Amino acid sequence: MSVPVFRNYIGGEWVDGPTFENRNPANTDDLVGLFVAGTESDMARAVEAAEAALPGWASMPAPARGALLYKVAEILESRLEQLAVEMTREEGKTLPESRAEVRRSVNIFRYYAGEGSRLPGLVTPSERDRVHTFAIRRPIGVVGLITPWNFPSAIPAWKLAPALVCGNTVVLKPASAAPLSAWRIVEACHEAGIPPGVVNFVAGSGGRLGRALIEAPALRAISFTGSCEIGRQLHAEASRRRLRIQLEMGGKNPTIVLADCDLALAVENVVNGAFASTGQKCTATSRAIVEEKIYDKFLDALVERTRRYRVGNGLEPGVEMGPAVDEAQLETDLRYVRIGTEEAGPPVFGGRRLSGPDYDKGYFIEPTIFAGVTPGMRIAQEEIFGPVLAVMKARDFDEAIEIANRVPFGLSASLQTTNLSRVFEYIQRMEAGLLTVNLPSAGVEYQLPFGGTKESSFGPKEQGPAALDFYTDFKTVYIKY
């Protein structure tokens, strides 16, 4: 069977070149496809194409742009099962998780398509006689989007859709570990009739292409989701050029478990938050901070539930956790298991690379739990981005909040309790941009703002109406009549 080749998309044309492989992390014998490896020259041409397409796209009425986004949503929805299977093959998450993510991408495009008929500005009364004042939104220009592998469809969608409906043109650089899901969105944009040059796609080396993108003279803004290290580099370069920039980076997210919680629900929420998607979510639960009154009881129940957590190929029914995305991420997970063992002793569950007929061709690790973790340990401070959970003890709610906030990050947090007063104290005192109560720390909806505090995020929020603030400028008008 021939292996499909997925070309870059520049100025409305599919561009050939040397390729790199995209393989299934659950079975490396499964070659998902070959992707053209873009060059610095390709990136420069993509930005030039976006610049040339900008006047026509920006001048198109916003409801007409929205109508094209509705078509994109329809195309993606018509292929939902195909796209979900492809996502599981290229990224490793379970098929139900992939289906939910493709559905979310469809909903994101529909949501922002509707914004084309609104794009709210401002109308206010003037303090002067017979003067009418208002402000309208205008696009900012050519936008670069750099997206990660862990949500290979949803994150490109939640950056691309608001950028387009606001009238910007776009160059999309996906993660090399999972580029197919983003490519399918660009394919849908092409089939929907979005004009040439409005959307451009260049896959390949993040270092080379990222530098070429941010150095392109026509670029006006960049939205990035990924590591703190790369985010800091992009911020420095964007500041030098005075580009608008939006960064979504790391997390070390806590779930606080109080003695008055529904214990069974709390255990399920922690397991889901820590191990779903192999812990490869920026909002995943990395720390469980448990009130000492129920610490032992909770830990026993947590281990017992984790023992039943099924790991395997995400295409198989009943699998709850797939592999790490690639060998490098698996090695990172195992390195932190070694660090945790040195700091806190052997894990109370898991910690091993899985072997056997079902696992030998993939990057599988057991879901892992460390107990007796203290706040100064590395596994309590550093992002792992894998299924490694640190369980910590707190005397009471106040100490739990103090421990939860004692990290450089502030993306998401969860509280498990039945005490309403504690809920509102947590909302006021928790240093995070996304808060949940009696839910996992991971799991967001597209119609609300998304983003963190401290080292987790920089710039305007993503998703919901807040996304419009990054992708537009205001033009303010005063009319004497």
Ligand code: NAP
Given for the second form:
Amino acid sequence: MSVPVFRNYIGGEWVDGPTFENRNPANTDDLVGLFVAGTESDMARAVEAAEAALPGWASMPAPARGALLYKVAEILESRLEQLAVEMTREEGKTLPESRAEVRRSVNIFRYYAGEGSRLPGLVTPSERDRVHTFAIRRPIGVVGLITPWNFPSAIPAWKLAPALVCGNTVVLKPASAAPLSAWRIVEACHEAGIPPGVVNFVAGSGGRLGRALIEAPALRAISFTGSCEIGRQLHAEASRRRLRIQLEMGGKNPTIVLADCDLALAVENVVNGAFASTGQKCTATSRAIVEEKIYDKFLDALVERTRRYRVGNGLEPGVEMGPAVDEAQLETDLRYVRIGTEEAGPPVFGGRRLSGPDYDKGYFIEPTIFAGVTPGMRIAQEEIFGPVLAVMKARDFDEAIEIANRVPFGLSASLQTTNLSRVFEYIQRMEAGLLTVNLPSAGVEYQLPFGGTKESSFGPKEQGPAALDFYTDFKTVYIKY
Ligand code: NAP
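For comparison with the form predicted alone, kindly provide the form predicted in complex with this ligand.
Next comes the full complex, this chain leading.
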């Protein structure tokens, strides 16, 4: 069977070049596609195309831009199953997870399509006689979007849709490990009739293309999701150029389990938070901080449930956890298993690379639990981005909150309790941007602000109405009549 080649999209044209491979991490014999590796000059041309398209797109009535986004949603929805299968093949997450993600991208496009008919500005009374005042939102210009592989459709969607409805033109640089899901959105934008140059797509090495993007004179802003390390570099370079920047980065998200919780629910939430999507969610649970009184009981139930967690090719029914996204991520997971073993002793469950006919062609690791972890250990402090959970003991609620906050990150957190007062104290004291109660630490919805605090995030929040604040500037008007 011939392997499909996915080209870059610049100024409304599909652009050829040398390619790189996109392989299935559950079965490396499966070549999902070949992607054209963009060059620095492709990136420069993409920004120029976005600049040329800006006046026309920015002056189109926002409801008309919204109407085009509705069409994108329809096209994606009509291909939901195909796109979900492709996502599982390129990223490894299970098919139900991929279906839910494509569904979410559809919903995101619909949500921001509707924003085209609102784009709320401000009208306020003036202090002066016979003066009318108001402020309208204007696009900021050409925006660069750099996305990671772990939500290869939803993250591009939640950056593209608000950027476009606000009247900006964009250049999207997807993650090299999983570029197809983002490419499919760009294809849908093309088919929906979004004018040439409004959306541009350049795949290829982040290091080279990132630099070319940031150096492009017409660029006005960057929205980045990925690692803290790259985020820090981009922030320094963007500051030098005085670009607007939004960074969504790593996490070390805790789930606090109190003695008064519903134990079965808490176990289910921790397992789901830690091991769904192979722990490769920025909001995944990587620390369970458990009140002393129920620590042993909780740990037994956790290990028992994890033993039944089914690992395999995400395309197969009943599989709960797919592979690591690639060899490098698997190596990282296994390295942290070694670090954890030195620090806390061998894992109480898992820790090994899986082998056998179902696993040998992929990057499979067991879901892994370390017990008796203390707050200073590296496995309690550093983001692993794999299915490795550190279980820690706390004397009481106060100590649990103190441990939960004792990390540089502040993305998401979860509390398992039936005590309402504790819930409100946690909302006050927990240093994180996304808080859940009696739910896993992961699993957010598109219509609310998304983002963290501390080292996890920088700049205005994404998603919901908050996204408009990043993708627009206010223009304030005073009229004497
Ligand atoms: P990454 O290595 O930082 O890569 C993210 C994106 O940046 C990719 O498109 C990458 O391209 C590109 N890139 C790499 N070097 C660059 C450079 N020098 N300049 C500009 N762009 C560059 O992160 P990842 O491994 O894909 O994703 C995992 C990380 O993302 C984790 O830390 C996770 O917590 C974080 N994440 C955060 C959120 C959130 O909302 N807070 C959500 C999801 C993931 P290449 O692929 O070509 O290298």
